[in-house]
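The chain below stands alone, shown as structure tokens; this is the form predicted alone.
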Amino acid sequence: MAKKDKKPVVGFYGLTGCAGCLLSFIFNENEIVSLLGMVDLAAFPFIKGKQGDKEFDIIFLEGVVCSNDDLDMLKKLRAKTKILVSLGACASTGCIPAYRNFIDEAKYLPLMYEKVHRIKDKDPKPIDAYVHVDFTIPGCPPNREEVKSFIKQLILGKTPRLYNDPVCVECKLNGNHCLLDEGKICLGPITRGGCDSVCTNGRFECWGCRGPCPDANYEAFIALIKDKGHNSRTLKERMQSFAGLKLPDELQIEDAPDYVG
């Protein structure tokens, strides 16, 4: 970190993705003003251009690695920052782009556009599959207050900590009726909270964008969902949608026949 009498040099960057994590932050002018009061903002897409070989104290990186260009950029950023933070679901879990890892290539290959020859396609993966990541701020997109709180804790010399309780804890505190009781496949019991149960507050089931909570009881959860009449294929696809690459390798969800419509 930078000396206490000097603002930490911070950069925001993005790999392949929708840029939603960055856009959700800059859409609010007050958030940027607040950020500038805490740090030396040296790079931010749409606001400040890339700073060449400049050294950083903290880099927030969104997006997923899905090409050699992404990987090259990731390694360069890792080399010039003291702290690398994966920002959002794509960077931390692989999110929706990583769902391609669970699909037969023959099903998506015809949909891929012809790339420039020098770009080598890679299976989409989060950034910690390739380099060391110091901290993670999950979510699709991450909460702006989380980003600001994270920066404040680092400036104060504290170690930021992820929220480890499942979404269900916040959902209960917010007085929501359990969507599982309504027959919906809600991943709240196995998903890391910290989002103030924003989706379930609106009666929309949790899809697990913040990744698995560390003590998730998958066996009990899978048994519960199956007991409510959902088939294995539907459950498996839901669990893989946002954080499939972060599920335990030994996790077994009995396959069900493909739906024929």
Contents of the next structure:
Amino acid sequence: MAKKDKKPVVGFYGLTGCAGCLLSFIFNENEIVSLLGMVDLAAFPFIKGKQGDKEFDIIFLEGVVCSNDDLDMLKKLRAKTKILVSLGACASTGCIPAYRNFIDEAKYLPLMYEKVHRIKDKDPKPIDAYVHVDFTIPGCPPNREEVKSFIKQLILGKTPRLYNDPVCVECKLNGNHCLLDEGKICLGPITRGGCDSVCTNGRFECWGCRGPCPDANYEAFIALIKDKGHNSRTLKERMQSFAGLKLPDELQIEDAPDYVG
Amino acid sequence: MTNFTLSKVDLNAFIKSLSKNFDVYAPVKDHVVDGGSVRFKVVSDAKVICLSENAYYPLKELFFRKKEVLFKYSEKGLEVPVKKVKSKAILGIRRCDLHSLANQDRIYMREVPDPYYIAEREKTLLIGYHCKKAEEYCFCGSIDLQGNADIMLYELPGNKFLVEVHSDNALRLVESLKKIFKKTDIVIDAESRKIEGSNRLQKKDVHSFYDNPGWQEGIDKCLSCAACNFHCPSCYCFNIHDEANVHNMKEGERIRTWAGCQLKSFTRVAGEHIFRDTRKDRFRHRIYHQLQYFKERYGTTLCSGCGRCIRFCPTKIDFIDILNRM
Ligand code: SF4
Ligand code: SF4
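Could I have the structure of this protein in the form predicted together with its partner chain, to go alongside the form predicted alone above?
Shown next: the complete complex, the earlier chain at its head.
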């Protein structure tokens, strides 16, 4: 066992988000005691009463930057840690909140908290739009196994590696029947795997929450979906839902539909 | 060897008697969990068996496991798990899958004897099924098919199978079930061993096509999803990684999983170099390994002509058609 003073000082923090990504650490309920034993946990909203204010070795940060408060906090945290890990889809791609970038302001303003005007301070962006991010753990929410394995690798002195293969790989290993062949729009081939294909295991198509697979062949994929009788607008809207600002520029829709009412 | 007949009505009795000593696997079609695809599953009743479609996923996963714990490590040393495997009897294996299984046996039983594979594979009883008509993407007639079953079933008129017996064990088994296996003089001639419409691949020698512009059409449609690898009954590549035990990080398991050559990660080596980085290199490599490299080394194609890599490719890239036009 590593000596007590050698344990990495770890903090979990959230910007604007739902806290679900922070929970993906806690969801390792059978291993959490051992995981906590490996680190010096200095900050974690659900676990620590008082959040530490020291220097960190690793900070896991969830949530999207969409206010000046978020940005201030992000910059402070970056300055306090050696390693910054973007945890989950909001921090990594902008995810659903980033949809605001594609909507006409007049359409969403009435939906905002009337008294908390600072919320409209900033267009929602992933954290790497502002600071350097050392590692990314994608997903909405991240796979708890991946969070666990990430920590184990760091403790073992390995460089944690992002899963680069498409979702289809785990989907096939899990023995599923391909939903594309059933005519559904499954984003598996263009989406980064590592989720153990949790959606398609339940026969629900992949919506791309882990962001684009680096080797995605968009042209072929879009042609395939059109061939199945879907229009490319529907497809792009779906691709944009979770991949947010990480979708290649030419595939972004600038005028997202009016979901108000 | 003597041939026999088996009435389809007696298939159930045959399965019941096999079940005493074997886990009996056969192709089963399920709409609820498998989206209407056919899978090899343990059966106890002939009613559920579907011989009219080839299985969605190949047989190899029963031997070359998708995930295999090779050993456990700790400060005390290594511990290789002892596999306790019930013998399998697999019914309804098509000629193409027998060919692929023979190739897997070559790699994992003879070239590099693999105890994990051998434990699953030895004592397995293979009961083949001669399908009559090729499915849309099949091309087994263009392949010099190898591989044998212990028992081979051919369709006969009158709701019967002709039963060819190819091993001593199988003969003992068949002769012990005199009530359902009846001796016969019927033999299968060369013509009836052929499968209708399966001779699609005309350009079998792909040597000279390496730089042919014809590949581009396939490459442009390829999503690099590796479905072709995972549906292939022949592909035998794997990855290995260590998984430390979270409760004691000095212990853990070394794990082997299936790998696919269509993925960039497949050829990532130390220093982050990826030596088949382009889709083109990866796409072409699969076809060349299947039709040329393996043959140069072992005298038979790795490919069995089952057509799964086309049928279950999301964009249905028909590389047979592409080759024929080169
Ligand atoms: S269901 Fe989706 S993730 Fe699974 S193989 Fe098909 S396209 Fe890929
Ligand atoms: S299944 Fe088709 S699209 Fe997927 S990697 Fe293979 S050839 Fe490419």
